[in-house]
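Here's a solo chain for you in structure tokens, the form predicted on its own.
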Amino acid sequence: MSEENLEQRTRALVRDKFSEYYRTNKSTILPPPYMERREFGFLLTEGVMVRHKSFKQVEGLVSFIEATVPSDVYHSAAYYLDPEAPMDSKCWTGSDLIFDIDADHIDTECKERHDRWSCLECKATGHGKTPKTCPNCGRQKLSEDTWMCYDCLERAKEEVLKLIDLLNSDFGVNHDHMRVNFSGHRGYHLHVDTEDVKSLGSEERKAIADYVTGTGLDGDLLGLYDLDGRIKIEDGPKITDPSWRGRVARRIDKILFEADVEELRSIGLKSKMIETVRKRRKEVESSKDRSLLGLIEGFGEQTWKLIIQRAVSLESVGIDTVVTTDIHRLIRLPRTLNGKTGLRAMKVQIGELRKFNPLEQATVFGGYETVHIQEAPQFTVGGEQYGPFKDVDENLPTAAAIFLLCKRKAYPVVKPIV
């Protein structure tokens, strides 16, 4: 059977299952606040994007979804006077502040197990993060095959929790004005909808993104150097300081007192300095008023710079800055399905976030489907582990089968007529 026919069969089965979900779960779909001022966008299963739609009532939105059965449903972060007009005529009146945290932007060891890349020129392949250029031929025409697992989703969640803490402590954003949504794929979206952020332009949002990611943050900005550019040992940041000074100080505290030898070595510390750290840990008593940079004498400026750089790196939040600065961004609508996985995008209460497991709680399909799997690494859906697979027919729970079909790693097996 031709690839075109296989694609049609795959698309038809996915569309049928998505249609069943929307038919039976339409009452659960909740629109964003002020939906009548939002633009809605829909990616159809044929790959066509439908934009510039608006709805006065949720019933109209749900009816449109039922009729078109899109693979993905989005709404604008922005508010418009005329959401259905062309972009230059919509009359932008404000936008929520959006943060996108995705495992794609986080270095995780698990990518070596389940992600692959290939060069479209020389056919070289590799595991893990896709390089900018092919290490074999130097070309930039690379394709990537990314998956998700419990480990990388947990890392994305850790970044969300860091972001929540930073927004609350440094910007004074109450939890009531933050909405956290699982995207249905490899990460989370955090929405801030306070009135004072809605009017912010792209430049102001870029400044917030830079703050969150620690961009450009160094010893000068932290007030760690004197006029001659030397480390100010006695006036370094304290763990009780506010903002980034206190954040960096607390992280330095953890590095100095909790990091193992391997981690200290990865920072760039030499063996002699590592031994000094380990020895003096036992000699220094904890004190809230201590000056961390004066804790251990004998550190050279280069050593402190390495520690400070690592502290900033660990405290910064890995967000997609393009999403945060884009005041016209379309973002996924919760309670709709993600066309890349078949998992449900869903709101997660901040108090429930730590124990939230999307690979169990975001699955929606019951029953079984027989599919031919071309190739897939080991993966988890619905709390169960499957694979690895290669060139094999398998009768899988529908949630796992749809996951593979959405990633175009499998196609439906036609059951013989009895």
Given for the second form:
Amino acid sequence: MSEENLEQRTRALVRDKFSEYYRTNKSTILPPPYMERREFGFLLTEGVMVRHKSFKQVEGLVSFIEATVPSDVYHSAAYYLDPEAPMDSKCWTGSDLIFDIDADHIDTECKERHDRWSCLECKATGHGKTPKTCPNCGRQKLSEDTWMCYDCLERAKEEVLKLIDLLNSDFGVNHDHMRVNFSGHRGYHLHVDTEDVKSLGSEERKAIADYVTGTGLDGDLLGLYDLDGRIKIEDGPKITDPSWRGRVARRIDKILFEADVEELRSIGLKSKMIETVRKRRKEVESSKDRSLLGLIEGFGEQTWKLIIQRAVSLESVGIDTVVTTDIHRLIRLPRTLNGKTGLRAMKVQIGELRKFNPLEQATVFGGYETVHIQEAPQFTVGGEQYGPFKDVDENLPTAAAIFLLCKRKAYPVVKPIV
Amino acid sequence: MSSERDKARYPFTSEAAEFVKSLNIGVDDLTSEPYNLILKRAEQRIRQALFKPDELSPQEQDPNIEIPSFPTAIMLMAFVDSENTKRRYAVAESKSFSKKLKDEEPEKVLEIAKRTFGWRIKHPDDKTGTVDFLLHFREYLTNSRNMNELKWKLTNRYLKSGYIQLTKDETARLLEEEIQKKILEKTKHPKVEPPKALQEILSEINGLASVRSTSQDLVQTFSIEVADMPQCIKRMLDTLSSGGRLSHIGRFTLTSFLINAGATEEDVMDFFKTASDFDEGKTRYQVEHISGGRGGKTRYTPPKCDTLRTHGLCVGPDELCKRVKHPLSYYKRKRILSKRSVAKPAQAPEI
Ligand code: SF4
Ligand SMILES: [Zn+2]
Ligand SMILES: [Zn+2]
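Let's see the other form, the form predicted together with the partner chain, since the form predicted on its own is already up.
Below, the chain from earlier opens the complete complex, with every other chain and molecule after it.
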């Protein structure tokens, strides 16, 4: 069978299943607030993007989805007077502030296990995070094959929780004004829709993105250092301080008290200093005053820089800043399917985020399908683990089969007509 | 409650505006006694703002003239054709106001910020420190966007429950931006013919404005043709040369554009020297970096139109813009087109 035919069969089956999902779940589709002022976009299964659509009511949106069975559904974070007009004349009136947290932007060890890249020029391949240039030939034409697992989704979730906390304590945004959606793939979107943020331009949003990531932090301005470039002891940062000053202080405190030898070494501390830290921990624990900052004397400028750097990078929230600054961004609509995985994008209540497990809760299909799998690492869908596979026919639960089909790692096996 | 002295000092406040309203002076009154003194003072304001901004200072002894002279000057400026001149005026007035505000009691500053501009600003609970005010981050962000120093960067501020800690001086500086925006807003062209009574004085002011036409200066400074530049770049040039500020990406775009269009590093340095927050070392570093001077590395090109659009720097495309994706290709095409049309120099280049 030709490759083209296989591709067509794959598309047809995916479309079939998506269509069935939308037929039976249309009542759950969750339009964004003020839907009539948003632009909607649809990626059709043939790869064509239909944009500049708008709907006054959810019914219209649902019947459009039912009729076209798109592989992905998006809406604008922005509000327009005329959402259907071409870009220049839509008349932008505001936009939610959005944050995109994706495992793509977070370094995790599991990537070594499940991600691969290959060079389109010299055919070199490798495991883990895709390098910027091919280490073999130095060119930049690399294709990547990324997967997700419980670990990286948990890490992404940690980032979301960090972000919620920061938006709440520093920006004063309360939970009612934050919406968290699982993207149906490797991450989460967080929307803030207070009146305060809606009219901000992209420069202002850039400032917020930089704040969230700790970009441009200046230790002198935050009063972290004394004149010798060492951490200030007197009048220095306290864990109760607001904003980055307190955040850095809390993290340093945590590092100095809790980091194990290996972590301290990874920060760049020499063995002698690690010994000092350990000794002083004991001293401090037996005294009442739980302040290690003051006790770590003799640390040089260089050491403090390393510790502070680590503290900042641990506190920094891993968002894709481009998404936050783009005031015309289209973003996935919850309760629709993600064409890259067949998983459902969905809203998660902030109170339930901690125990939310997308690999169990975002699967939608029932039944079984037989597919031929070219190659796949071990993966989890619907709470079950599968694989690794190479060049085999398998009868899998539909959710797992669709997942592989969407990733183009398998194609449907035609059942013989009896 | 604000005194007449306050209104004369800060004629942009809502109290001052109400006061002027209550005087009930018509435009036609301005040319006859005793109101012609208001018109005179308004003209003086404009002259000072454009040519000797340091001399701009309130004449508190006669509030009945001083207070209405401000809205009168603004009305005059609205009829002026050059955006550049308007900006120069707005910059000078707002700077002189903020200088005064820095010497005021915190209460006064707070009152103006709240009542005239609706800022969410308050005193901190603990008044012992160096912090005078807490300001909502939204008002902070919209007024600090053109400030490039690290200390204005949100990341380096104390931000708690949506509020930012500020000193009085910093607050006055942020108010300066707010006042400047207000003046620029109010000097937008009213799209009607100027009143007959004002035509004489207006032609005089328009004459003043052309004395220092920036784009003329520019054509001489650079070996490149300003008339062929896209609107976005012209706007950046105008902003800088009239004392306004550019965001970081704005500076980057402008510098890389000029370098790529053939300006030398020295040309660009000269031009930036006139900018209000010029820092020689920093600017030189930037210019050299962008032109690939240091270590002879890559020369940077300006961002694509798409990117400029997301950053709000695209001014709104004209016909040629629709056919290009990059401000440099705009310039190159326009150059070719205008060379071809050298034969018919009927149209004056737009500024
Ligand atoms: S379309 Fe491009 S060249 Fe034209 S004004 Fe906008 S950014 Fe500049
Ligand atoms: Zn290669
Ligand atoms: Zn993983």
